[in-house]
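Take a look at this one chain, the form predicted alone, written out in structure tokens.
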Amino acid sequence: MKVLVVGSGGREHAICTSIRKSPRLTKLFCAPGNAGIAQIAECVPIGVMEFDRIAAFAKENAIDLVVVAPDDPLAAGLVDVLNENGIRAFGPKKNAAILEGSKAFSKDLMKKYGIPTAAYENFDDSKEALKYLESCSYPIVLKADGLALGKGVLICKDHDEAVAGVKEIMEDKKFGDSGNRMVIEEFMTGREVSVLSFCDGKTIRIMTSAQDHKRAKDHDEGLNTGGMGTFSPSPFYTKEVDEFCKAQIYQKTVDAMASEGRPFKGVIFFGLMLTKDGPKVLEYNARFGDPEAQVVLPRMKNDILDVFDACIDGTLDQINLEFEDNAAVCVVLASDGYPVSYEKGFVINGLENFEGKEDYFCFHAGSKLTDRGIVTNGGRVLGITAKGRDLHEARSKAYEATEWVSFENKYMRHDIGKAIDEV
């Protein structure tokens, strides 16, 4: 079997990891790929955005299967692209991607369904939204409706800094056409838990629970990123959180996005909030998680291709997902100054040391290849993942590994899964 996957990240490079493990798998290709991926895939030099192009590489090349992995192509309808040059891809159709695609739309999904969310109001006027902020409680946040790289989240404290995050989001468009919307919502407090899932239309299969960490740096303090790192599973998934998720979120979001005429195939991303009130649904993504990936999938047992072609033919409730009994941890290891300015090019040394170690993974975020070597090419540079039996030793594990490498303004958290020794 030939397979496609498209995207360039940590995600992308942790799921041509799974699917190498395929027997059925004969040739993978990645598009545009990066230094790490090119180790175990063969790259090519299209974009994400390039559908044609794409497309037509999948046809030439006698593709049996596209993955789409990024939220950018997927909300802009590439699988529908695909389909209509009958090419099978995995991923959810424009349609569908809609779910992360647009804050506005999830969250009156949510409202109409009756799934457990914050209260929100949604705005296209930034003169109303401000009205609408002389009465609100803080602190609140502020979403931009569209995509914007996990970044498109303000949390407010006083009525000056919402003021001032709707001039930022609104009018001087700092997310682009993404803040043409904006989502008001009520600040929620509690533990985050991050849901990976498996849809096929109809049914949904739940994968084990993850936790990241968005924050810039130590103590949940600075900028939010793209994530600077996550574990799995999480210990404060419970069995009474999973019980009530999966009777009052995880097949109701299914079940809605199929009566609205938009059947969801592919990857749901549930970020939940445990509130004192019960879980509730923080955000969709309509993929896998960066950096939850990263540690979701070293765990599975699954042949992934099975599953990928269980959720595009319908047949997912024969499969019956399973994870390894452990944990794993992923420290992001970060350019200095991410997620606002850094330098990119230098050059990383040590990654022969991740070869035949066994339980450690070394994902490539922003990485290239030059006539120096690999170099750094992003701000979320390595992706350092280990598994052990418990989530102390995976973080004991990770953080030793992140000490294998090196790179000219290398930059890490080093609380990822602090959270764990409070339980």
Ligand code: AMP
The other form holds:
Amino acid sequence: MKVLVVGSGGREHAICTSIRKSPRLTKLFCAPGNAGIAQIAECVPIGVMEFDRIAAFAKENAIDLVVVAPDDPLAAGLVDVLNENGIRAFGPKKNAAILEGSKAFSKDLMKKYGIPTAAYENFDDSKEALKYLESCSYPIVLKADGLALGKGVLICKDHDEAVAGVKEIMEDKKFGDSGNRMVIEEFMTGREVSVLSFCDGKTIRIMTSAQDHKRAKDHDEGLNTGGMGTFSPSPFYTKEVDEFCKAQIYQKTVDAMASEGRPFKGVIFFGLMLTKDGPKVLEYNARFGDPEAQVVLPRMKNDILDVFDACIDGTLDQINLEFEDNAAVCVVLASDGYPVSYEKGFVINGLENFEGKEDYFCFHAGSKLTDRGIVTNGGRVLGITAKGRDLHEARSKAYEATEWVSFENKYMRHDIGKAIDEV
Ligand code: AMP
Ligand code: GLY
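Other form of same protein, the form predicted in complex with this ligand, not the form predicted alone:
Full assembly next; the chain just shown is listed first.
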């Protein structure tokens, strides 16, 4: 089977690593990929939003399956374009990717189908939003409706901050057209858990849980980032939480999308908050999380190509997802200054230390091959992942492996997975 993965980050490196394990694979391509992915797949210099070129490449090379990993091409309808060209693709169509692409849509869906989430109101007029703020209690959460690289969420501690936030989103258009509409929602407190799932439009299969660390600095300080590290499973995702979510959230979401004429085939990522009133949905994503994929996929026992096929063919009810009875921790090595400004182009040393080490993975997020060797090429550079018998062992192995590589301006958090000490 010839497979093309679309994307270029640590998540795509993790997906390619899983696909490589399949005996069904004959050839793996990635567009555009990165220097790490290039070691296990043939990278082709086509951008993720170049739909016509992706379709043309898939046809010319008789690709059997295209896996679309990032949010932007999913929301803009790459899967639809591929299907129209007779190409099989894994990922939701545009009318289903809206589950992530519009926060106003997802909030209305949850309200209509009784799926637990924070109380909210949607606005497409800034004056109305500003008026509403006068009657709110604080803190309050403002969300730009559309995709905003994970940055379109503002937590405002008082009325003044919220007024400034509404102006930034809706009037100054800080997040572009994503801010034409916005959601204002109740602030929730509790522990966050990421749950990824496979869906075939009717059936949903839940993967093992994970927890992300979004803030840039230790002790959850600093700015929000794409994610500085993850661990899996989350010890806070108990059997009770799982039972509640199975009854109130997961299948209800898949059924709701089907009822709306938007059957969801692909990965639904449930961003959950475990509040004192029970689990609630913070957000949906229509794809694998990054870096969640870097701790979840290495623990999956199934042939991932079988699972992708089942999602496309509507036969997921015949698949029993299985995960190893262990744990994984991923520590992101970033460029100092991320997520604001940082330098790129520094040589990465020590990558060879990962060769032949079974429980260790060095997923590349932002790297590039040059005549000087592999250099840093992004804010997040590498995702250093290790598996262990339990979270403690996985954590100490992952941190040990962060010392195997070096590059100028290397930055990481030192408390990834520390929460497990509280259990
Ligand atoms: P989102 O992109 O919607 O996941 O939001 C990014 C982050 O903002 C989440 O991971 C939470 O940490 C935080 N957040 C979003 N919505 C809320 C909320 N209603 N209450 C508290 N924190 C929130
Ligand atoms: N790590 C969060 C995300 O992928 O959106």
